[in-house]
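What follows is a single chain, given as structure tokens, in the form predicted alone.
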Amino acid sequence: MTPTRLCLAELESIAPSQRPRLDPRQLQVGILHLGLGAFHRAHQAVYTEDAVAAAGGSWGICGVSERSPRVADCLRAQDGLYSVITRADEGSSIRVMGSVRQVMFAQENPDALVGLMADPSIAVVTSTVTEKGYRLNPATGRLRGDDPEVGADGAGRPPRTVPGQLGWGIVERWRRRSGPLSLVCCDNLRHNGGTLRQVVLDFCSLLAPGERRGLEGWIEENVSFPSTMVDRIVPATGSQDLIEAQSLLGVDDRGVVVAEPFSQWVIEDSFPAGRPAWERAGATLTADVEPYEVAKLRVVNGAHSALAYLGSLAGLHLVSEAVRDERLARYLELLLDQDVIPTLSVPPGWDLDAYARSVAARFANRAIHHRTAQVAADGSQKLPVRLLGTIRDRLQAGAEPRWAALAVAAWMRYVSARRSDPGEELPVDDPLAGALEARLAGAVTPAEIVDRLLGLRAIFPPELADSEVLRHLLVDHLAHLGRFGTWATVEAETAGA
């Protein structure tokens, strides 16, 4: 017999304890969101649905998925419902979520979704497209101008990329005179609130001068850009997930998303609409996001990468078995200690150590099957904003960069052999995956690689390509990696250290 369907009719078949914090049928639209993937459902959306609750207002989304149907049609489907399992190694909970309110496919109808941007009843639009969805390159974060399908778009016709997307609805908003607007990056983007700014601006810069004369003032007076640092581990969702999901709730959830259960939002407190009382929610509303921001991003999401180069390289498929491995735990201990929190400076009251010991605990968590191979991609993107970063701060201060610098050697040794250290193949899933294999053609020796990867200008600035100390760990980190493998590499180096 099928099941039923996760819908508004079924609510009240499901427990009271794993209802929606408020009854989805009287919740109007506010917010716009760009990228309906599993991340905006397992963080915004729930701060979002529990500000609400706490004080009201008329904060519903609007879900825009970018790159496929499926997850719009899921949840029309659904009546914009799911549900969030939160895992961890003690148990799971769910609860089905409330507060998205319309789902839109953006290619569907990119006209609509232009609109929608230009409607007075939106005050916030929020994004999650990943670093790639900005169409940056990622050494000057700046709109990669000679992209076909930006330029495609600042020509005029209906907007297919994000930057087309916002740009356009900024024009369509200024030409309707509809009011302020606030828009919010919740990617792991550096200043994210200010490279949106900038990918804005740079978009609009395509527009014929008649089409965008008095533009640029407007957006300053009338649109801001706060910057936001997010957190929280949600896995690609499984088979499994849906059949816990049914089993739980006694309803079908095709929709359903995995998270860990820490979560953590900073949000500048720049809207000139209004917003949601996130703070009600525990998100931290603050004046200057760039300490919790520069923080999460080599804390957090350095070691990730870390951990999924080298985890990926021996063979390991889950962040979970990587950290539980002595040997890389090790790495990730002297990595954090010695590399990444020398860099870094926290707000007053910020326990980094603590903070820093955390992440280790985190990623050990065995319900969440967080793949390597998913952390590993789009690394052109990831790598600039977290390990170079640190890499260039220690180098500054004088210091080697040695951990920091054996990440991203295990990227190049991935990037460049493809195949993990038992022989299984490693998917290149990167934007620059063309330009990646172009440049390593003919490259054998650990130099060569190197050299040529080094010059990628898209990646590493001219600082970081043209230092010997940085270019001297590189090659003899992969020198070992492709000679002694990863495990002789991680224990030779981090013995007496």
Contents of the next structure:
Amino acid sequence: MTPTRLCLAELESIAPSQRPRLDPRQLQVGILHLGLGAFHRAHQAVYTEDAVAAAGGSWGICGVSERSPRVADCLRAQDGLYSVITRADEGSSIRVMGSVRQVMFAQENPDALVGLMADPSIAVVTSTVTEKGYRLNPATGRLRGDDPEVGADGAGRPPRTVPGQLGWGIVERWRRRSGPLSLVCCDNLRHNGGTLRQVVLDFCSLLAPGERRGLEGWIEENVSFPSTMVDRIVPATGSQDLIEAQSLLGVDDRGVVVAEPFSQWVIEDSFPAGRPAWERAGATLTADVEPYEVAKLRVVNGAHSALAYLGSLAGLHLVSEAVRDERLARYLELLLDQDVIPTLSVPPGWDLDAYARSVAARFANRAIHHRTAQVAADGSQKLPVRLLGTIRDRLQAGAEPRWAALAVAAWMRYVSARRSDPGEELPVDDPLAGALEARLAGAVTPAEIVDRLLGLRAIFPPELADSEVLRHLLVDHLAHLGRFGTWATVEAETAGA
Ligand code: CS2
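Form predicted alone already given; the form predicted in complex with ligand CS2 follows:
Every chain and every other molecule in the complex is listed next, the one we just looked at coming first.
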């Protein structure tokens, strides 16, 4: 017998402690969200539901699937409902969420999406479309104007890219005089608010001059781009998770997501058209997100990427296995203590050492099956934000960033050897995969590989590409990784440090 599917009509059959904290039927949509992946469902959607439960407001979410109709179809069949399993080593709990009230697949009806952005009922547009979704040059943080898809959107086809959707949405809102709006980037980008603002302005500059006269001034006065720091580990959902959701809920939920207990959201408080009372749900609203953002990207994400590359090369499939290996744990400590933390300045009262230690503890959660391959994906987009800023700051301070350079060398080995030490194939899942392959063609020695990759301007800015100190570190590390393998390299490096 096929089990009953989660939907509004089935809510009564679910234990009260597992039901949404508000009545989904009563909730009007006020937020448009681009990128209906697991992270949004376990992060902003939860904060929003809790905020509305505590303080009210018309803040239901219209969630937009960007690349595939799968999630939109699944949630549509469930009246927008799905559940979040919060998992710790000690056990798990589940909760059905009711804040997603409407779903759309962007590619199916791009004009409707633009129309919704211009609708006065929408006051906030949030996005989690991953780093590559913004189609940036990762080294400069500017929109890639030479991207043909962006160009086609700029020329006026119904938009298919995120910059096109946001750009045309803003234009339409301006034309219809629908009032102010906030665009809130919730991806792991540096200065994510300012970066998104630049993406939108860069996109608008592609439009015909007649089409955009006065637009920039209107954006200046009416559209805010608050920066945010988002943090919660939410791996891709697996088939076991669907089975667990069913046994916990008693109904079938194909939209379930799994997350760690920890969750953090720091938001720049700049919302000209209003916002949910997210502070009532545990978010921090502040005037300056920057220190939190840099610390999070360099500590949590920097550590994640370092473990993902070294772990994958060593043949480890899960982040929890990597961080539980004492050699990699020691490496992580050195990376954070000696390279990352010295580059950070945080608000008074923030204990950076404790923050760094808490990250290792979070990664060690065995109930979260976060694959090293998932974190290793899109390295070209992630390295600049997560590791290269640390390296640049340490070099400027006259220091040798050995540990951060080892992580970058591990990425270089990952994309050039494409095999782990035990011989498994390592997939290079990256928007620049073609460019990486082309650059690496015929490169054999560590020095050749390093020079070819350092020459990729989309990743390495000139100040890093031209640094002899960095080049030397990378060649040295890469040679060791190739000759002696990952374990011997990590052991030799950390011994006596
Ligand atoms: C991870 C992040 O996949 C990745 O690259 O580093 O998704 C990470 O889990 C989150 O940023 C944690 O907040």
